[in-house]
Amino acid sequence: MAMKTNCLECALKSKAALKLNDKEIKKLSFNCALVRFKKGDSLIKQGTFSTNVAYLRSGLAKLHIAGPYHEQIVRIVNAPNYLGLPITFGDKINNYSVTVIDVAEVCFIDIKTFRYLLRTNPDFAYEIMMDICRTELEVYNRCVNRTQKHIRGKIADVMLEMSETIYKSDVFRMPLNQEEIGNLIDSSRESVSRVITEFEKDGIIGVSGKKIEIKNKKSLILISENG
């Protein structure tokens, strides 16, 4: 269920929203709805018409695309982050899906309001463009890693991303199952399971259900670097 927002008092504003003046913030607040989601809920569906830009205020989500043979997870998105920015400038049809993989709060911003702010506030537009550029570079790097690294290097990358970027801790709860990890790195569930077992036997990580503990980060970094 959507809730009323007060963007003026929000402590989780994006870098772009911090560039807005009070009048613009009020306009944003009037054209924005805050919604809470649980794991497994869909935020954006591929192929549907979009009238909003989504701002992941808290939580975690996966961005994925339905391919000719199977689903491809493009990246994991952690808050705070915008979702659906490409349709702001181009196609009105969502070209990918976004699904919650942890409890999340999302602000849905009317796309006409978002475009108005882009046109009238250069600093806001600059931050949004920087966000798009960072995301594009991340996708390029991930594409290179997928095609050139071996399975051990790919799994090491996933573990390090969870530890250093998403949870900022060497102990975390893995939000993806082994099949989803395989979709993320272009590998089979069986291969993912084998490598995780090898890492555990080598004392690199500890596994207890969904809980992962990185015990030897230096070795994990070396595996990542050597591919």
The other form holds:
2 protein chains.
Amino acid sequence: MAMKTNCLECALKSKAALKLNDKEIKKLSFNCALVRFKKGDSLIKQGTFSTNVAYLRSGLAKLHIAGPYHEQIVRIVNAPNYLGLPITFGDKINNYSVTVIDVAEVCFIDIKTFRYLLRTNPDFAYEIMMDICRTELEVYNRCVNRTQKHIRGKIADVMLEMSETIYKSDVFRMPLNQEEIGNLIDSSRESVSRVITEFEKDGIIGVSGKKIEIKNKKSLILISENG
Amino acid sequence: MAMKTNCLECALKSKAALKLNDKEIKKLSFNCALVRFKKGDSLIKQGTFSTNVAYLRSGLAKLHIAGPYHEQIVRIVNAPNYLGLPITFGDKINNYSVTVIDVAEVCFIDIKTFRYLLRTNPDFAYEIMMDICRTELEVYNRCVNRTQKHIRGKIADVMLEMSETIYKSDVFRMPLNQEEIGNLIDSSRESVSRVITEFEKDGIIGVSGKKIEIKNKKSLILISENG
DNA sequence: AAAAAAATGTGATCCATATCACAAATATAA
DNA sequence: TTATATTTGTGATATGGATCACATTTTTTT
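Complement to the form predicted on its own: the form predicted together with the DNA:
Expanding to the full complex; the earlier chain stays at the top.
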């Protein structure tokens, strides 16, 4: 499953890795394994020990936490992006799970190597820090929206995020089922179904199976803003 | 208002600052101003530019965001702690506000000096990174609780946090009014009032004005866990 | 100490969503 | 291709908490 990597020639390097010199990249290459995953595979499991830094080279994953009553998807992570950086530093035990939702390639980097690079290359460290901070700010806003918006606005947000941020296209294959969408926006599967049906009837989106087409982006934005 | 600081002799240094050598501490001292604030004073204002790193040396502050419908308190920050580190790196514009809720001393550190220290002292940088990551993990869990728990459980959590984490005592002066508690746990002022009254009637807490006494911690923990 | 402002308590009513309970439709495995 | 499992659609009903509307208490200002 795991393959030797050639980080030097990798075209999907992180912004941070671009700051490494050839010698450092080689060190990284030696201590890094590339693994392919399919939908449903678990990359990080809440409650287990973290031993590697994971870098999502391609594909899509969900970061989720077992809440007191049900599962909650905290955010969708699209490539290229580090996964679970905060656990690498904040805690030895994984505070959340990460699961693949669309075929993915993941580089597992030895944690000692990663720390060595952080210590020796301040530019690399700075980029990693920027990355963590940007994510944190995003989580703040996501949390505020999740708790304050009504279902219709939240579904509109999900559709817009998939279209604009994740797939960068008006037509896409929704990688989450309705129960997962519910876990992402904190509502029940049934309510998600009702709103999606409503959006379709109103001609705002087109649905055929998992395929979604954004037909009226302006309406979606309006609904996102005004509930 | 602002005073020259003497970081070298400061007894309330951050874990990160403890990693600095004397020369670095002196540099910090030269580029740092200590300011005292009282309840209600604004330390960081959402939407403005961030120019300094703020370190809460003593006191208490709330980190809050203007949501689509109402204000939301994201977390309560107690000293000693950095304020708004993620904005320092993640964005030039403040994504949230920080306001004092109990007399506070804040050190404003010149951002260039801070960055210089990050570049030159990897141990310092590592501690700062740890700090950011721990906060991020905390925010994840807080967000899950806020959206999934019922009011009674959330009020129990607030009481326990104040008693155990913030004031480390069974008796304390609640620094938030009921509207603010509502903003912290996403509920209305009225509901907060009702639950607090209920807890008092049940003999779980004692209330006289702002003074709160935890009378039955076991009950609170039970309510926190089971709603 | 009096007046004004802010914070709190409490009933009555309303509403967005959850929950329950199935039917129908898709997807997956045998 | 049939059988089985998973996902989705939709009505009926229940409910936690929001909202509204005041009364009361506490705090702050003058």
